[in-house]
Each structure stands twice: as C-alpha cells, then as structure tokens.
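Here we start with a single chain on its own, the form predicted alone, put down as structure tokens.
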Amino acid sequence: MCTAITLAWREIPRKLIRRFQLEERVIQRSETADKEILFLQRHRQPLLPVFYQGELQILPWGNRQRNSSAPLAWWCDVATLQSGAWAQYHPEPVEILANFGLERGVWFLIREGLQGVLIHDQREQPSVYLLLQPASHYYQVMTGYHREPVFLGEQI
C-alpha cells in the first residue's frame, strides 16, 4: 500500500499551493534538501497531485463521504478494476505525481509517478484512487506489506 506521498515544492504552481493551503503540508528532510509537500491519506482533507486533462490538479484522495456514490476507499486493486467491478463508476486513468512514497514508516523513491483512477460521484465531484497491485518481493521485505502502488515506468 502507500499511505503518503511527497512532491517537490517547486513542481507545484504557487496558485495551487495557495488555493489548497499546501503551505501547511511542507516538509524538508534536511537543511540542504528541497522542500516537499506532504500528501497523507490520513489528513483531514486527503488530497493528491494529479495530472488530469492536460494539467496538474490537486484532487481529493479517495472518498470517505457516505452520501457520495463513489466507493468508500482510498485505493483500488488493479484486479478489481480489471474485473469490471468498478465499471459502473466509469474510472478514468490518471497519473499521480510523486517523488517519494510512505508505507509503514518506510520512505521509498518514486521516479516517474504512480497510476491512479479518477471517479466522479453523482454530483460530478472527483475522487482519485491509488491503484494497487501485488507487491514485489523487494517491496514486501522493505515495507512488510503485500500490495504496492502501480509505479509508472518502473517496478521496485
């Protein structure tokens, strides 16, 4: 799984940082490291940086609203998606921009980003779900978890 990601501060336009109050989510790993924006699944308002419709957008991460028609979840298994179980939601593939991911206290490098799906609920409100797949042996040893995000252009 993946419960948080970060994206370099300089990769997010200032207007999006101000609009979504992302200054509150800035972290810096060391004095010489670039600032990063932290996107945690457990934030009060979980968000993800997503490349959608030709531009970077900050969109809700999953759905926790029971009055929404979108699935109550933050992730979607690739097998579930391929089985057609989410076909009624008309999921659209999206790229989630990220430099690092976090699972069970272990940070890992993300070179190109992660794969996700976007769903609109009955009010046309979007939700983005991180796609998961069975974890590689390396990922399982590193994080102790049996599922990993779908990485763009790589397998760790």
Second form
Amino acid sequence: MCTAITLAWREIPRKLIRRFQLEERVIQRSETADKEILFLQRHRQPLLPVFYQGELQILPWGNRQRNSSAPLAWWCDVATLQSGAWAQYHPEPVEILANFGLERGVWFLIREGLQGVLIHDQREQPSVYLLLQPASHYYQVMTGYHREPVFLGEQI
Amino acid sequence: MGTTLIGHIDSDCFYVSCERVRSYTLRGVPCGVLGNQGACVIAKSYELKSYGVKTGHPIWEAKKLCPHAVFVKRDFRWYEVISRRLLDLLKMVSPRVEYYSIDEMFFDAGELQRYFQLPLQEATRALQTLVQDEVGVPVSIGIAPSRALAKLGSDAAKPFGVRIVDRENCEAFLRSQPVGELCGIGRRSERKLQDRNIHTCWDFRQADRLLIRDLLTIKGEALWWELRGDSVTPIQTSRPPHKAIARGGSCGGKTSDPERIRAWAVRNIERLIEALDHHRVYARHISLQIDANKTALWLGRTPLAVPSASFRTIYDAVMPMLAAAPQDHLVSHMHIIAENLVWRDRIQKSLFFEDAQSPLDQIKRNINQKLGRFAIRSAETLPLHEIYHDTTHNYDICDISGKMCF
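Switching conditions: you have the form predicted alone, so give me the form predicted together with its partner chain.
Next comes the full complex, and the chain you just saw is listed first.
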C-alpha cells in the first residue's frame, strides 16, 4: 500500500531539512547515485513532502492521534472521497512530491508525483493522506498489490 | 563502394540509459526495466547487474537480490526516439550508417579523423563524447577493417570504452577473446570448434579456411575472412524488403473461448494492416499460426485473389482458417503472417476484385494515426475487455522499422 516514498536531497530546501531533521532519513542507493530523503510510513513521525499553498512543505503523513478530529488513517480511497464520506473534513487536493515509491518491497519510478488530500483537524493541524485507486494490471503484476497511488500525469 | 574502416557503436544498457535521459534521479541507481506486463526484468543497469540480476529474472527474484533497486516500466516508443536521435547524429559524422538494431549501428569510419580533425583514437573518443552530450546515452565503439572485428572491439570495450583494432594490436586482442564471443558463433558451433582445439578468436583466424567452411558453412567462412581484416559483408544503408510480416503473440493466457480467440485474431489483423501500411506493401498470402504453449499446433495458409491490405479481405481469409483449426487444445499464442509481399506502387489494379484498401480502411488509418493506436477498432475485439479497460494491460511488441535485426 505504498508504504514509502523518496525525494532527491537536492529538491528539498536546506531550511526544511534542518527544521525537520531530515538528515536522519538520508539514503543513497549507490556511491554514484544522488542522495535521497526517505519518507517512510513506519517512521516514528511519518512525514510527506507536499506542494501546498505555492511552496514545498513537509507535513504529517496521515493521523494516528485519537484526540484529533482528522480520520485515523494513512490513505484515502478515491471511491471513498467521491462518495462524500470525507466531505465533513473539507479535504483539499495536494501534490505529493516523490521520485520513487515502495510497494511490497518493489521500488518504482514516479515521474511527476502523487495525488494526496490534506485535512485540518479541530486545532488546525494538517494531515496529508495518500490517495489510492484500484491498481492497473501492470502495477498489480509488478507489486502483487491490488491498489495503487494516484499518479500525476501518468498511468503505470 | 567499399571502406577501409568500419565502426560499430553499441549503447551501454540501452533501455536503462534511455530512462536516465528523461529521469535524472535514476543516474547511478541500480535500475531494471520491466517487460512482460511488469513480471520480469528485460534490461538492467550495470549497478543492478553487479547484484547478480540477469535479463529474464522475475521481479520477485530481482527484488530479493537487490532490495533497493528501482524498477521502471518499459516504453519502446521512447527508446525508438532515442535510437533515431543516435542514428541521425551518426549520419552527420559518417557517410554511410547501417541501422543494425535499436541500440547498435555499423558505420563507415573512413572520415572520422577528417570530421573531428583528430587522430583515430581521439576522434573515436570525440564521437563517444558527442553522443553522450547530444543524445545522452553512454556508448562503446569499436573501429576495425571489418564488421566482425569492429563488433568484437566494441563488445570488449564495454562499458563506455573505445577500441581500435588494427594490424599492430590485432593478434594480442584476438588471443584475449574466446571464440564464443564472435557474433554468429552459438553454443553448438563453439563446441564444434573447441573439439578441433579452436578456443580463441586468434585460433579461429589461424585455422584452415576449408576446415572452418566444413564445420560452419559459408557463414563461418565469412567470419574467418572478416577476422583476417577482409570486409565480406558491406554496410547496408537501407533495410532489404521483408519476405513476410507477422503480428501476434500471447493471447493473454491459455483460452478455449471462441469469442476471445476470434477477438485476438481480429486485433492481430488490425496490427498487421498497420504494419503493411507502414512498409507500403500488400500481401498475396495470409497464414495463421496457432500455438499451444509455444508449440505450433496448427498452421493454415490462404492465397488472396489480388494483393491486398484490406481488413475485409484479410478477415475473410483468416476466419475460415480459424474455424478449421482444431478446437481441442487451449490456445496460448497466435500469429497472423502476411507473405509474398509486393510493393504498393508496383501492382496492377484489378477491375473485378475489391480494391487493395477500401475507403473505410483509409479513414480508420487516418483517425488512428491522429488519435492513437486502436482508437477506432473492430467491435469483434471487445471481448478483450481487460485491454480496453486498462491502458497498462496491452500486448504490443516493439515495432521499430528500418533496423536490420531485433
């Protein structure tokens, strides 16, 4: 269920790297490859790089705090959103910036980014949820999973 | 027109390099290109190769061998764009270029030094740098008096190397190359040669010509001449006309459902007509081959009354063959083959038969060229709902025209 994404180190402003201590999340796939920042759903503080209000922001990935009014989830199905079940939370569409995504142990290329929704809770604290849709045949063969993220500008 | 120097340019891990042209983040990353609907690795970067991943490995095995590798969906259209950029650039540098395959080209290297105003070794390096800068893919280049030596040179220089095979270094180079490295020497031929104590390319070159001809026929003898620096096969700047054109492949799993089998046949007919249009030819015979587990199960052949690329005519030829095929096996693969081809501008028009293509065929072609393949298609292909409901679920093959081999 797309449990991690990475974004190239060079694409994240230094002030954000310092503010969110993203140095701890740096990975490099080979000596000659670019450094990447890993955003893992299993991190103690799961975060996502999001293009929101005209700039790159690092925002919490989903919500796991029971005292928050935002849904207790990491993802949101397109069908759920379209049914109006989340209308009470006033979701806003956002673009999640990513170079690579991880699904069931398979890293795959993301060309433009992923679609997400942003929700503010009763204390105006934001949470970003990855949008999911039924997987294409290709994605299902590649990863063995029946749901995939909503890709921006492509269908894999 | 002969040349004294033949060059062979070979792209390093071509599909991955093409992906790296448009996705900078893939540079240096262990990367595999996936084919077969995402099920297996069809190309890999050198970084991924170092983890033991081989072409043909299934994805589940590849991810175990290299858990941090990144996998990319294959995109033959993009690879063709890059391939043609390489071809165009090479045509600027060389008077004659052979489009051998999507990632390999032979060229007349006789004017390389004059073009770059440098000695041969430096000029070849300059060409390599030019390709890297202009096209964006790393290549290896071999230069020699013959094709076989040039190809052997570029193969030995991989990755991102250059090798000039000349009179001075030829012996040492050929001694270092096992005979199995020669293009055209398969495992069986290699065994035959080893039985005669021919292990290296130098041994092959020094062997008796008639012995080589006895063992490997006239093709082996041609290689023998080429290894001696005598160019036997010239550079071919245009592809010789096809003897036959086939379209087909997997039926998306074994099936005995007559509706699905018919739907695959019609889709393959539409693909075949597309290819006949591209090559500007008509077919005089249509064959249908049906396979069960890649073992030919049935082959039918029908002559056409007049050369044709009409959907109606080919459909009327294929459907009776399909009906006559045995029904007691599950069908896994199917091919429709156009044979006995004739150029479109060299046929006698008939007063009594249907035109080689109807106005409907032409309208369909024009719309599909504008809106995309299969935008207009026969309703008989609708039982293949998985293809038309999911654009990622297709069975198209790499159709790149003009190259000499796959």
